[in-house]
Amino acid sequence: MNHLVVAPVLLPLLAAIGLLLMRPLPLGVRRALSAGAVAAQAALAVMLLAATRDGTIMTYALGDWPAPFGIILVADALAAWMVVITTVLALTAVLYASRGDDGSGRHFHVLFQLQLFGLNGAFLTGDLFNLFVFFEILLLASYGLLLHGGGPLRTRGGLHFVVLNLAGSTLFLFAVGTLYGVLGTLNMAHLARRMASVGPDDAGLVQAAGLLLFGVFALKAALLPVYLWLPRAYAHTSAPVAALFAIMTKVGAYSILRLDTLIFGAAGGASAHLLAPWLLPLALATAVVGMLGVAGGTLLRRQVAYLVVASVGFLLTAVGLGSVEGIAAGLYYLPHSTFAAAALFLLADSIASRRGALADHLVPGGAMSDPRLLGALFLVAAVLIAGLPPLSGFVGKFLILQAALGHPALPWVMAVLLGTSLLAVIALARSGSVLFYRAELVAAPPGEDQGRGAMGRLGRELAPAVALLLLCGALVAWAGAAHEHTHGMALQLMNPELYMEAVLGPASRSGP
């Protein structure tokens, strides 16, 4: 076994019970550990993808219990792919949050590193039962950072937030019951080997519990209808939080691509490609709904929350076209949309710190400081989350499209990626217009240092945004080894039997 895959998921753990123990320390003290076992995840990440960059997939058995009658984590190249992709987000969360947000209320860095220990579980295990432990983790740590500071907008939003999560998770155990009834294990690769030989009179019942997964995984996502919780919720939070849920939704897609490709793919026998149906048609629409909520927004951080929800209908598009050059296209867009949006909500909460009473309302007037850093920063990010060349938001809908060439959907794709990218740019284009066309530059107030000092402080409030954005930048520059990489990945994920064979072993072929 090698123990870089448990790695992940035991160092936020570790540190989450060492925050807690630490409590009477300073708070920048906590705030120096946190963000250090932050980027001591990022760096396991970077080593677990590099370990399966060349198609390796490595298992970890807790106990040394063999699959699938232990509990098993597995990292193949989408696991590790995700856990970077989260890791990352994070650190430059924490520490843009380390300028005071965390101190609005009691156990932040705790919650956070609990929130990782979900996100990484989530992304590395092998068992659907594991699943929705590490799914209820990372949603206890959320419900506590959503409402992080108080306040009756973060209680409301909160309160659907958690209503609607409690639901989808009585949701997940009926479906999780009813296959382990039917097929005897929860263990995905036994599942998936086990699919095939489902005969008619149980087929039905394993069905109905993939699509309840599926309605469990969208709520999950975000996708349409059952959306509405999220823009409110992310639009109230603090912008350290807000920024890292841009990942939230994207464990929802990421549990959806696995259950698509995996336990119900080609050789799902009765039950194979059962959601191909529906993932598409509510992907389109849920891009179109979400970008006619950013149009409508009444408020900057609205207007990236309903940007998330845009994002997951591109993603899910891509992955509903059902070939390995939509998913190649989709993971290559998804670590672009989640670090676009991430650097969105930290640029408007620096925007709204500086209009006063107004903050981030989309009306005219008012007085700003600093209004022509934050507006070129947030015309770049404007840019790449509206698709715009040359820059990765381009080349992830690009791809999609290219994906989407010979499609039976082509038509309506095109219309979707096409109709909200110019939907995109009108919004954003106006709400930068009204933010800083008539902004009025404030001084310094008397006695205050407007040389290295302020700069330095300007500096480091924005340096977690503008590191998002030059990740997005990275994306562009090394845009071919980006989409190889995601192309291996998709190759991967297309051929489960790599997959089955990695947790199970080779003598699998024999039965189930």
Second form
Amino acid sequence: MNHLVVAPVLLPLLAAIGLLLMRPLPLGVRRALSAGAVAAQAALAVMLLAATRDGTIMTYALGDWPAPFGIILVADALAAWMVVITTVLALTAVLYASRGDDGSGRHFHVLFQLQLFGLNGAFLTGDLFNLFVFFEILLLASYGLLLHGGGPLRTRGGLHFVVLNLAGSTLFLFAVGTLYGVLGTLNMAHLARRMASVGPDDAGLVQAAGLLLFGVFALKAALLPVYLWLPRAYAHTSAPVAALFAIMTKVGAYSILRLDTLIFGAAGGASAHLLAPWLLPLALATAVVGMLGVAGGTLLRRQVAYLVVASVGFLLTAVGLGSVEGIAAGLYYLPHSTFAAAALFLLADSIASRRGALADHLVPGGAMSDPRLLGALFLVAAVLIAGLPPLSGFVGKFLILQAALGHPALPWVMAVLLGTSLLAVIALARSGSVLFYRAELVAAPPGEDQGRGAMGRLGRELAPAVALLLLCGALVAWAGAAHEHTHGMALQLMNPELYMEAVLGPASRSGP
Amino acid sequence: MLLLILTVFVGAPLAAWVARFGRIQSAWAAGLVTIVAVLQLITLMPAVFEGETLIHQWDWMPRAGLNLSFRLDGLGLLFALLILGIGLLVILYARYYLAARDCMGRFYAYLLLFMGAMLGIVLSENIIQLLVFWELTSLTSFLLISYWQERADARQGARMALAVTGAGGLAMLGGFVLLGHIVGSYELSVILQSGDVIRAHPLYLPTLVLILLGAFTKSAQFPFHFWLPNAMSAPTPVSAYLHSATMVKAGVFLLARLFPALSGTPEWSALVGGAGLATLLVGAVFALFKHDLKGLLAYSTISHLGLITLLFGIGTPLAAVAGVFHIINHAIFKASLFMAAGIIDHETGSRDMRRINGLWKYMPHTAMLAMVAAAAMAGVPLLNGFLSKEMFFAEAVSASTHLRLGWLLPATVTVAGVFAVAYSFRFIHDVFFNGEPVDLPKSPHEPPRWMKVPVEMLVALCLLVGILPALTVEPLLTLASSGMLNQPVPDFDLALWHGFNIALAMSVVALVGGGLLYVARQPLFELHDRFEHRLQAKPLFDRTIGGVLGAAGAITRALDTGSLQRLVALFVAFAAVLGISGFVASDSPLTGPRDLLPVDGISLLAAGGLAAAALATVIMHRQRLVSLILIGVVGLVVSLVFVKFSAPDLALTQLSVEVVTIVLLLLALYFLPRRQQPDSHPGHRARDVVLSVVAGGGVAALAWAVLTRPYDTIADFFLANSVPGGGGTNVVNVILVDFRGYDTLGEITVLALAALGIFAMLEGLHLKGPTRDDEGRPWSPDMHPPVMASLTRLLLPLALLVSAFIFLRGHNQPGGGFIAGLVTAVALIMQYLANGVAWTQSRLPANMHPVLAMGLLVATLTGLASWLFGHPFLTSTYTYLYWPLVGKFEVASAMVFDLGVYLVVVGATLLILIHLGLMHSASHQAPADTGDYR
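Can you give me the structure for the form predicted together with the partner chain, which would complement the form predicted alone we have just seen?
In what comes next, the whole complex appears, and the chain from above leads the way.
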């Protein structure tokens, strides 16, 4: 028993409670507490990463009830990886929000912490129903955050988001209920172990439930055909929330990965590889429609939202390849796409706030201060997300391509990956050119030292975005180590017996 | 070598930074950086001249086969020298070229970035790393072309170049990945040894095509050549450097680099040779007709790149050597010509050859230099262009002997040569002679002394190489060729005089023909003018890109209409497809083996009522109040079902939840707009009917299938352990607060979140409620009837007592914190309803936030307390106490947790209610005594 497993979940909950109790205190104090709590979570997450690095799978039996009867938390390498990405991302988002976005509505920091409670909880749980509970927390917290600050467009996007996700929750319950009805358990490891002994009479039900779960997770991940809730919701919410939500679709992707490798993995008996025929085609199609949305976009933030859609497509393409290399590539691509999209959301906000009524409409003209500095950052972020060398987007796409070698779908994967990258280059070059090259310079100090002055003035505003870009840079500089790590993770995932043993102990002859 | 490249990359920000101390300093810094890089290269040179191939390697992503590895052999050395040498001259030249308002720091920073990327290409050992630098040159080229960003043609030209070369780079990435797959390594030293394996592999053709796409786009080969003339909107130093001497040579460099691995097949000859020949001819013909000085040079560059490509396409080692030789020569004379053109542009203010005439009088020195360089371009003897062109003609002739219709090759080549002479002649004659200048913005004069120095040096090289090839260029060419071929270099002879042969004849024909063509140019010009608009690639490209982007927008708008109905319909359909296909994939029966219970009348009645109420809700959905009541009926029947199946806890919960939600919905209903939405489109209705029948039927089938199967779950464990482990006989409650207390913690957080979310949303929202009902009658002014008010006041203590009772017995009997909380909430809601929000507010503490927070805190701290005893979070314990009068009773820590649940339920429900109610009163009367309840 190691409380480290549960700590990243409890800390944001306690922070939220504390923030709720401290409502009368000035905003500055609450900001400090919130940011401190996120930083502490990030530290815990890194400790978790270190503890699971050697392949250890840590478990934590809540209430001291043994698996599969109580709820078990499981921290394997994947869970730790996700928690690290989430908390680091959250740190930049909370710092950006602390410039003033958090004051435009009530309870920003409480909702923010509870959102993290939901995220960390979802990644660390080993119980399917508990995952449902954390999905609910995520849903409610993100609904609150989406609407933060108000406005008709925001409310509309938020409404679509919540209605669709409530439908998704219902479907989740159907699926969990069916699995429980047939397999008699909710513990994911236990479910996985029982899969092998599902008879032909029950296989249909299990597969129906499995695919329904896939449908729910696809909705969360914004996969075709259920991605349309995302662009408006993300494009119209406040920047720090949009940045944090770069991880939200990855919760769906994470769940698909778990479902695909643990329960319906190679050891899934009659239902092994259940998702395989669906995942790759849908993922590729998602990448295409996502990138078409980017190319056809007339609003910068909508473009970025579609980039999030497309990146989920790439990520799940990698997962859908169904090999260790594919999963390793996907898990490398995951933090990159999360950080890059978040950075772009923050930059888009900085850009929009400088263009007055034009905001982020992609039409030429309008005055803008500091176009050089913002333009440079935009260029870096665009290169990142379009997957051009030498940044992490390129490495990620290269790894996915490499993993696709030998897969029968190689021509498709290659065509989609390269074609969409080209579309992204063309679309983002146009956006950047419209936004920065055709802007009138305004009220910036003349001459060469504009760069320095801008840096000084804008340090606080741009630091979070710069930090995210630097994180992507670190993914390139230490690409070898990162890839080694994701490869180890993929190996662990592709051997679900490790997970089952860690949770339930070695399999007995007759099975539990 | 890493250091060499790093020097240049680090130099880039340095040059930008230095600019703050003055414009000129930036040029000095860039120059110094380049000189340092040259010195570093020189220290590496002796080893290469001894025949070594230097390879420096560092691990980067060993698992993916990606390493940081650099390679210096003859070919790389030649290119590195060209890049650095011409780069140095361009830096000097640009210092005089750029106007005072141009930002020097930015220019030199971009230029050095480009230089570093270019060096990276030619010094890479790992092909993926090569590709990284390759795309970097595309990016930096974008920045350099769009340097004058206020000009539309610069922006468009930059984007076009990026799109075309970027596309090629992406294709090349695909090709390199395949190549690495075939060979098993991305290292050139392995790839170059594996030519036979590659050529025999089934993936050879796709690999070759993808790689060639990269090379051809970069080197502006037909039909991808059109970006290059449009890139001429870049400042002339950029054109001289990128678009003649270096970047466009990256494509032919790649052909040279991979020559041993890919060449020697019919596919190679057809693709490379074909593209080269077409480009050679097209470029030469178009060049003649360009009135723009730089346009002429751009098409001439295209033509010469085609010439080089054709040489590689011929595929013999000797042809490849000739290709490398022409790369050198072309870089030298074309860079000098661009610089001369830049000087002319700079000093006359125009580049139009119809206006700049007779400059010999005004700038004889420059004219002399330009004329020598143009003669080299034409292939006049005693100049370097002549030598490589001679070799080219010879190779074309010898290659033609193996081909059917082989004579076409030398013939076409000669025609291209004729045009090359003609446009060179035009460059000389139109610009420097041909009468007087027409209407120039500036009066032409010689440029500053140092602006001419780079041109002079390059022209001197043209002469040196042309006259004394064996002394100057031969060692380097041999070295580069051996690096390229990876085998002994064939004998070649750089002598000026080879005797009378066909190649010489072709040269003579080209020179004479070119002269004649120029003389007879006028009719051709008229022909060209008539068809020019049809031959423009830019409008076509713009249309294509515009079409793609437009189509993308149209598709996106068609998909993303912003309709919620469509979103939900898609989701339901998706779920239905998934569920059904999952089930039918295996041949499991729908009905399980379990015996069915007999159907009794009451159950049937309840089921019928449930179905009828659900259906009626849908039918009556336009009458909101009615449908709300019908939903209530559904909930009630469900709670009856729970009773029937002996689940009193669930029935109680369902009942109280039903009450609370209906009340809250009623409050919310008040604010909905009264305007009725028009009915949906009939097609949509049909779609919705089908979807709901399928989805409802699917869910029913699922429930049927699950319920008819034997039940074998872990529930027995809960039954067996509830008393010994959890200390309670009410298993449902023990599951809630103990076995799965963590879920409950999560669920009360959800509840709290809902309350906070609603609170945050209502904040600042001003909704106007209606003052009249649907029939136009005003609302009753008697808002709080006294009978109801008194009754509810009497009921309050009773209700609270009941809820305390339910709470306390919860662990062993039906009840618990959740139900107790709901009962309390209902009791308080009644006070609000009966007495009004304001009245109740003044008597009850209205701020529910602390209650919520305390509830969550109590629940969490109870869980944390078990840490003190060395147990995991939420471990419970219980003991028995004996109090007088009460007797022996049990105390479980889980009950404290349950208290938290209770508080959250009460707090959340009331928080929502109070704020909806406050809005309600605010919309009715002037905001009076709402106070600060937040």
